[in-house]
Amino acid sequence: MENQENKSSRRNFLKTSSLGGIGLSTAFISSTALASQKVKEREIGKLNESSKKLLTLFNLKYPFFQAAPGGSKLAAAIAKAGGMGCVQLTWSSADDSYEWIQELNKETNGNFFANYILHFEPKSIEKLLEAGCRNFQFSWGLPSQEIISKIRNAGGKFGIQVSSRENAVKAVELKPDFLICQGLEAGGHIQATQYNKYALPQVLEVAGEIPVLVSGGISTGEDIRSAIHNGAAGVVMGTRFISTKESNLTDGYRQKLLEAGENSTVYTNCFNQDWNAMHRVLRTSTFLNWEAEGCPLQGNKPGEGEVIGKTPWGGDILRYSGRRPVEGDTGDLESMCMYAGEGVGKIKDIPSAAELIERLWKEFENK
């Protein structure tokens, strides 16, 4: 039988516990309401301050940037629809680049940029500045002070693709106008070594007031909403944008993108005949045959050196070349390199660029 002291202690404990429970319940309700409010905010697409800064900086309607592939026709269509177009000029002649930039300036408000991969010497920058190009983006390296000075002296802007905190620190020292955070989800040649859920917080921490865009696996308005709610100013889309009517892909390549599923891409160094860098591609017949042989090194690949196609100007396309099949190419195009990011499984149609951008914005706003 309990003594009076024990009974009194128990009564005090129960009284205190009950009062404490009321406090805990109130706190729980408050935290639950706050969490619910945050969920509602995430469900409704809202641009953050960094997004608004990006739109003002480049006179854009939407914080949607085109990744390098796709061609100048697609770049113009994206720019005219309110996004940021892009032309890949790393391997193009200075004269061809000059003509494309002049044409884009006639068709658009200048909301496009020239992309250069710094594993290769950027030989046409001066010619582009002469043509009126004012926006540039660099990947796979950092632009020299000489290049930056030329761009700044012409009143231009530039961005740098990064993939980690350390990479971002080096890039920020050059005072770029924007950064692109690339993740392993991306298609094409991949500078990244980690997925964006790890890379983006690192880059944002370093970037400060510099707008940061996310690249890799972005295919829907929901993907865009997630990126912006996690601090990104906007997104860069490659696979989703090349799956449009204006891109310079062959019809067969577009069809392969439509047919792709969740496990249709592979991160590999298979197609390294021109450039020995890691890349994400569809599992075409060339890759499957190479994988079946145990992924042998250069010099021992099945069918290595075979001519599998011709370019529009009559050049040979070799097996294991990094060239993707574009309009005018002929030959065994299915066995060529077909770049695609991890978001390819969400692509279900081939709309025009303008139709796609309008849809993505509505999905972002959740309308």
Ligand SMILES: Cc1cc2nc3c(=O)[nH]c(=O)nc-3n(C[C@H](O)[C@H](O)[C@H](O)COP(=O)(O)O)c2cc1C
The other form holds:
Amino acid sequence: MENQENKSSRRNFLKTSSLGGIGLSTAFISSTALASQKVKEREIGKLNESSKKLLTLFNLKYPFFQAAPGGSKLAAAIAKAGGMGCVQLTWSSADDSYEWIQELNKETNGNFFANYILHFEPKSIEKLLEAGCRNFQFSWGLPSQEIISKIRNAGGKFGIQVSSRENAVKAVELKPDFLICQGLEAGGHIQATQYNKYALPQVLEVAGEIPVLVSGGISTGEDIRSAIHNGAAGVVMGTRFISTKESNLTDGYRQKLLEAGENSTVYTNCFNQDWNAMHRVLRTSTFLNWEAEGCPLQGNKPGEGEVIGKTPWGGDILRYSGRRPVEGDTGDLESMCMYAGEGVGKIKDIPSAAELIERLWKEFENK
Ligand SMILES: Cc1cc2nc3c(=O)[nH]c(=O)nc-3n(C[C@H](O)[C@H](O)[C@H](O)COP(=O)(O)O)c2cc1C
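The structure above corresponds to the form predicted alone; please give the structure of the form predicted together with this ligand next.
Complete assembly follows, chain above in first position.
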């Protein structure tokens, strides 16, 4: 049974979600007394029952999840600081993935999950289970019953990224341990078709007892407070967490994130060389030149097919590749694809993951 506190926090969200992003809006509440009570609640960061359930489920100190990017060094730092780390394994070999999982298990108490984009075949799940990975998360699709059985038989847990009532209903049928609600404000590839202020209430309505985390545009403790007051169990952060000392980005990419303002990102399909899906990126020179020519389709893009850089293992990076600049890449890195969410304008420094987590928690509590 869902307890009263949780129910009422979800109800509050439904009442107030139609204004001001996912932040609560007291303008919606007619009585002044009720409004001031809501403001007080908002000023004090308190976890709801769904957050507490999430913390217990994964033995976490904070309901802060790393999104897919950043690398295993960042995942370890986040897990050690009390959050949930993540490794992005969609395109990695089973052998490399096995090694990373073993390392992470040595360094942490297992507070990390493997992310797979199901638009591509997940090739390393069995190997990961052998390596001792127990948490998985899927986006861009639903895991098959075969995958779910393998995870469950090994005592594992899994989450599914959703973005609407319709896909949340289908995801819930698979009985995941958590849902991630991605909104259009997110950086990287975006399966969402609406902002979180619309998506989250729909997902909460069908999630029942399953904890729902918000993903997209979360950069500060205040953003986290808003999400949790609006019924989310926690938050998933991509852009904020990669803007840290431990992430595997090039220094140039980190610097661009730091310099970006409120209006620096764009939702586009510009970088669709390897995967034709919508994404949110910084307006780098490749995007600006393509836009200046009227956003021509594949086959007619300016500089299409041009090699602009090399991977550490000598592979070509093409101008419209979805590869972002990571440590070891060389070449014209500024014209590569630099993913960022709408919250990038609020990022003012590059702290360590542990410093960031402590700060976000203090901000959340409003201390
Ligand atoms: C650099 C970058 C790479 C990403 N790669 C993946 C990925 O491999 N798999 C995935 O499910 N989501 C990926 N995402 C999306 C994130 O999971 C998440 O939805 C997003 O980062 C949330 O928005 P935010 O960046 O504003 O926090 C990526 C996001 C970024 C910024």
